[in-house]
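Just the one chain here, laid out as structure tokens, in the form predicted alone.
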Amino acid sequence: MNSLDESSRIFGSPGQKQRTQQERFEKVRTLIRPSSSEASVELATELAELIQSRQESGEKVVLGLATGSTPVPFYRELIRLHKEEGLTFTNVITFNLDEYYGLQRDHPESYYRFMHDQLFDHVDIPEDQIHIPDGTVPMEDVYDFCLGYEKAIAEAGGLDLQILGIGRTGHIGFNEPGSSADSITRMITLDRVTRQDAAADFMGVANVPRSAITMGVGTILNARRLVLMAWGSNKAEIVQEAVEGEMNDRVSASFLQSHDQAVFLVDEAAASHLTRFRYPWLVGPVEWSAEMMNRAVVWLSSKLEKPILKLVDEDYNEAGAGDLLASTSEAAYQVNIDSFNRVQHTISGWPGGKPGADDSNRPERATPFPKRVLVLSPEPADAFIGMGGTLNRLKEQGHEVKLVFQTSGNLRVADVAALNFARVVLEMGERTDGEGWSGQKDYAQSIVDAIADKGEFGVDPELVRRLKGMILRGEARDAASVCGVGNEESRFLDLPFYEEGRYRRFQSSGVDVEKTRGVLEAFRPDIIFATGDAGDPSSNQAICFQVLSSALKSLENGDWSANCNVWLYRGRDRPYEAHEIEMAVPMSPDQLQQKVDAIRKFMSTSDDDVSAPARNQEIASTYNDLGLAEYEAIEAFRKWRM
């Protein structure tokens, strides 16, 4: 860290923000890096200077801790400091933003026990110096927890540091939209964005608590040091809403431009959106590569909503992308079909590759035919929500598809499911007559038993988890039959990170990659379809996406793998916008409504899993406005190059 120039520190001078031209339309300093696990060593490395320098002076440091999945590897470095490099937390207080309201201490999604396994359990913090708030008051003593709360950290000196992640409605610890600039801790309802994204770590959104207990924003920014992390490109949207929007109460963190030491930590795929990356010709100079350009165009023809082939120079010039035309001594004419040509050739209905033709501008090489395509789902119902319509169209074009699930998905599915499914056991052995019943209503009644014994809030048994892992495949299983995909041409890998886990708490292992890399050399394919490259670096989808990474990356030298095209699709991940589409695959009406039976085969579906086929409408309705041909929907593939 000492090698840093001291304006690439985190913990930069007061009142550092704008550094560059490229950062002009950003109001409170951001800094990029690679990846989340080298931003968290840089933080977690700057931290421990502190933490021993006030060590040295018998002082005290005061830390405001967050949790969910994105500061996980901060802190598994904090551990790794702790354990390889002797840093100690003897005189480290800590004070954590929020905890849900109703959940006992000891239940695996309440954040002291999410604190205690991600955190304090492996290193050597003194236990009467963590606070985390009580989310098991009485309703009545809420009010006054709440201000002993404020009272405790001030009278630890104040908060030197607090930790912050992002929700996605731009919350900052629990403060959702309407959260005031000067709001202390307090109890608060949860957004319905909110309790949909914690959906599936309750196991259904039925289960999660509608209430919190939260740090102020007004607590929050009392600190001396703010640093807000963000990974993946799902965080990219608000990313740049709260760094160069406007200060509002609808989005929490953007109070955080108000504050001369905030800091916004996020890798390159959560700054995506940021002007300086988005449209970096309205910041500076660029270099106009073939991409570029389309970005440009594409972006222009949105602006002004104008098909491609419409626009003229003027257009150009006034809204800032008169350079484009400067760097090619090209008219807009030229330009244009140019960029409407690029667009165009991403159009296929041939995802697999036409056999026999020119595939010097198609997306897809047409040789060899029929091709060996594996499409990778990391939960069941992936692939459907992100490729339904390609994967039916792949086998009725003759390829060889084998559809692999990587993950059961069991910790989706609701406690309905498995009740129903054990209510109609115990009916049909009360209704049948003759022997051969009593275990199957044993059985069925362990299950309703088990359920009921776990409560609103509780944890699945394994019994439990087991069954849903079977009715998921049933649901998966059909799915994939409306896809013209039959029960030979499917399999569950069963990842272990993923049984053994829970969600925002996944780590594979080498045993997932030797998994994944058998199935690879056992198909060996010509075509993987993958996703989980845009998600959270902990969720499933994303460990998922490196497992794969890392099989491929020990066969690298084989003889088909360097032949294997790698598309990647988008499930539950943020869609992809049009200049980033390098294969289009057009649906009909009929495919598009087998879509939606296909995904309607699975009981445990959100509101965004269903609105998935509305946004391949959305993607069709971007290229008709583009000035191409009009489609029912489109499902959108970009090329991963490793």
Ligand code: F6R
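So that the term is clear: the rigid core is the largest set of C-alpha atoms that superpose within 1.5 Å between two forms. Residue numbers count along the first chain shown, from 1. Note that the coordinates shown come from a computational prediction; the quantities given were computed from them, not determined experimentally. Compared with the form predicted together with the named molecule:
Put the two forms on the same core and the Cα of R423 is off by 2 Å or more between these two forms. Shown in the overlay between these two forms, fitted on the rigid core, is a CA shift at D442 of 2 Å or greater.
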The other form holds:
Amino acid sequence: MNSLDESSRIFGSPGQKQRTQQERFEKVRTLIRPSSSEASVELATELAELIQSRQESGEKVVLGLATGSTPVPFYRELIRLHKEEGLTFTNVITFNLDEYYGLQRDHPESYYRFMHDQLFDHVDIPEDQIHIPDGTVPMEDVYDFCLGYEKAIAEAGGLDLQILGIGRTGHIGFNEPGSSADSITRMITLDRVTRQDAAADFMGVANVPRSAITMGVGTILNARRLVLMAWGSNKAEIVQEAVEGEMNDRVSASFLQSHDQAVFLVDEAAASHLTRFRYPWLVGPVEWSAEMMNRAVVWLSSKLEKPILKLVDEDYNEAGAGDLLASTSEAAYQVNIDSFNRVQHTISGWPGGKPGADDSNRPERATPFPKRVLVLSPEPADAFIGMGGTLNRLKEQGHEVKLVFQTSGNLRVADVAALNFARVVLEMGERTDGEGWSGQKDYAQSIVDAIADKGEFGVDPELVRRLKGMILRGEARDAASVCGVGNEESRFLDLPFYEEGRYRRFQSSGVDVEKTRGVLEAFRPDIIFATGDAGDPSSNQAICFQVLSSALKSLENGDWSANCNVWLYRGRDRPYEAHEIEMAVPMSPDQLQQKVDAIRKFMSTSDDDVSAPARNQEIASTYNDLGLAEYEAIEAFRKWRM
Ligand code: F6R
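Please supply the corresponding structure for the form predicted together with the named molecule (the preceding block corresponds to the form predicted alone).
Below: every chain and molecule of the assembly, starting with the one above.
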């Protein structure tokens, strides 16, 4: 366990706020690390040092803990430190932030169960030193229970360190918008967005509890030290609001600004909306590369709601980008034209390259033609959501397309879809007098029984997951055929990390990488389309992307892979912003309708994304506002540079 350089330590000294010119918009100390795993290891290392030094002086450490996907890599590292480096938790007392109201302890989604699965069962903390709000106390006792929780924290000596995640509503714990700075442990109604975010875990939003017991903002702020972690681009906007916005009760995480030992520990994707990264020219001198210039011009055009070609020198000066003009000694007119052309060149109806055309200003090369194009879809619906129109074009333009579904996606299939199938088989069995149907009937009955046994939220046994996977396969094939992709051109990879996991708790292994590498080596694609690079790193999509990236890295010396372009699309996560787009594939109204038809084939899943077409229309209207042609819809891509 290495100690880190004092100034970059997460556990900084009181009042140590960042005050460089670049960071001047940030009202709370914000540390940025390349990835969630690096940040988590660093935090676990510092916590281990604290636990050990307290042990040496015979003292205890009181920790406030969070659940959700964010702290999972941190807990994994604590478990590793315990198992491999002898870290002991016998002097640790814990208080969890919150618990869903109405869930029994053994419910698969209860925070009691989560904490035991993810940490407590793997370390040597005594059970009587663990405190988690009880979601089963009768309503009339909740108030007293909450007061008791506050008292227990105080009697333990107060929290030495509170670990936090942040919800998209800006909540810490479950302190939804409206929670005051001095609120204490209490019952709270969950926000619609919070329930939506938990929908996949609960197999549909209707099953997510409506309320929870949570420590208050005041309880949290009483901790001597606070570390709020956030990973992935889906958190970027709310992190920016909490760090740079006014402190107020709409975003309870913003109250960390008032604490002199609070730190936001974020990865690069979650930091990407902070002013120093998003608008670096507003905080200091920047190197005006073509990319940076483009970003500033697109930003200025959207901010002033003026097409790029209409921007004038004064616009640049007034918006704080005058430096750009000074740096090029060009007038706005020339800068506008350069930027306009750059955006213009992202538009291409030939996502696989246009044969025989000059490709110097096209996103994709003209040769070879046709190309071998590998389209990867983490869950079956993802490729259709992110690039259904482009998939169709690639086929129409004569490329050799292979559509690979990386995971079965069976966790998304609702019980009712499997039950319907089983009931049809049972009824067929009845109608055919049972002749020759006994095997099928037994199978169908075992599905019905297994679903009844596990109950609404239980973990699907293998039998049920397999059936759900098969149902989804059928739907995926139908969707593919809407986009012109035949059965023989698609493949289901069923990566094991998914088959063996649950949402927020997936963990990939070398087997996943090997399977993916096998596909790459057999097909030797000229182009790969993939997604999952920047959203929530614990998601299925992100893990599929990490697996792809490891597989590609292991092939780096291969002759074909050096010439293979990887294009990223966005499926369920935040769409690309205009300045990020490197290839914009326009769609006609008919093509958009075809994409909608493909997505509609996914009937068995409980929460499939119906907003994808609207997002494609939004990108088209952004391009229109920048002064480019007015298309019905656009699918956007960005090149991945390994
Ligand atoms: C969990 C908690 C919440 C989560 C937040 C982020 O105990 O209190 O505030 O930290 O909802 O959740 P994830 O980490 O799943 O994105």
